[in-house]
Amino acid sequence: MTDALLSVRGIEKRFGGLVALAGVSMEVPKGLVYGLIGPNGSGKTTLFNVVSGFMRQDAGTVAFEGRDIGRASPHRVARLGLCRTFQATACPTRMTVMENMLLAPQDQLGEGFVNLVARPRGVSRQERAFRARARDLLAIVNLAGKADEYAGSLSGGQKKLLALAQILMADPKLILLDEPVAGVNPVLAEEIAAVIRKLRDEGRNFLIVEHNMHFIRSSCDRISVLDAGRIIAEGEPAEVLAREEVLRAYLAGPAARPAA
């Protein structure tokens, strides 16, 4: 696909004996929410650690708008829009909502002792910019009442949206969500679901790992499916869930389905 944001080819990763990836390669393209999914053990959280920096792989290549980026750290890969939730959210619990909003700003000119005092105007400028962007992500996402209430108030829903409105004041290109919906109860759920397809519709693209197939179903353009380090199948979310190699997958422990 000459349109695809993110291209991983040939991901290769081994934690000793044990083939965690095993030649992984997808395109997510531009203007999807695009699904990874797969039965536990199959290798969704070591892809998305290796295509967000925080893991090497042993073989193959990342790349991202054409760049490739398969040894920049996490740092690195963030400044260059891709950036990630994680499947635990860890915002400081004794800070508001707002607060860890205003934590996630790169390039703030207040963490400098020398801008704030040679520019001090600067500064301000720029504080009332991010609170004012904050305040519109916080209501995108159903939270703006809850901008003075502390992080650790909000539900473990709550907290997933909240992690969602950070991430979006970097404005990236691409968004891994990791477990987005995990534990959430099904009404936040579908909350969770319709935010992340009114900014696909704004023009954000997604890449997300979920288990909860209602969730892939109503929130995914298109999925891949992982099992045992492998890429078995991919396209519109009806389609691929109704064939019968991932059924297969699904209902087999990892020791029942052949081996590689």
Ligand SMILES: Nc1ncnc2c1ncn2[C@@H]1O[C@H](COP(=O)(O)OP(=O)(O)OP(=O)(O)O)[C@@H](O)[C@H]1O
Contents of the next structure:
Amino acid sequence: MTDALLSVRGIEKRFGGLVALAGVSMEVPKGLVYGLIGPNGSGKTTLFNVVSGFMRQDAGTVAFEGRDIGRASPHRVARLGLCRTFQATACPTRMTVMENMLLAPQDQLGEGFVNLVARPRGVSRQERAFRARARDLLAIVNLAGKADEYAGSLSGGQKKLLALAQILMADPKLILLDEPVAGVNPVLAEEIAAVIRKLRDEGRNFLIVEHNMHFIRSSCDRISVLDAGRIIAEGEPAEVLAREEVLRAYLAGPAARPAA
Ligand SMILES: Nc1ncnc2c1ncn2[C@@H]1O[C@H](COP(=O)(O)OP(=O)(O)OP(=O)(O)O)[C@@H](O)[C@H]1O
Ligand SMILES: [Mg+2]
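Moving on from the form predicted on its own, kindly provide the form predicted together with the ligand as a structure.
Full complex below, order starting with the chain above.
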């Protein structure tokens, strides 16, 4: 038993004959921005899918705060405090930024919803609280001025900031971000990085998949490198990124995979 926030042991995942994860073990300690890097197709998103409950692994275990979540649903994983974004951001574009923010907590009311409907005054009090929280979080991600605009009018980078703010509505302990600055201009990418570092300093934990090496070097405290479904290196970014086997993995492109 370790005091790791997230502990992944021996995860295997196959898609037919393709081995996407070939026995992945890693530990994400508390208090860090932890990076997961690797060439295209190395299994990063698949590992996110397994950890967040969206995919069932063929073998191995996942523990969050020492609790086994290897077979838990995405909903349960989120309720325990582990939330994620997706590689391609998709938010309802014909709703305002604020309406998008309010979607998040309503989804989490779950079984309590019936109760609330029976108590209309409770609903409005709760909605006021959600709105106040949404406003605070939009300010943190520099979108306060966009609250009443359609989400569809946001830039790609601003949509990523909105996705992060939506996740924060649930007050998660660990946030999984899949390529938070991909396709984002350098100025906004630095803004996103600064928001992430600020949230880390306030006690949030992150596990981040990203190809942008500037982001990795400037914002990650530790990284693991996946190559062809295996972890090939782990440590501080500057040191790991200088290792020959890591450079080779990136230069070689998608590695040959063993058949199942
Ligand atoms: N649902 C699926 N069905 C079949 N194969 C899949 C599925 N999801 C992923 N794969 C395969 O598993 C491998 C790992 O994919 P994954 O999406 O995890 O890579 P990645 O590291 O996130 O890549 P990228 O950096 O391009 O996002 C790839 O060969 C991919 O084609
Ligand atoms: Mg991916």
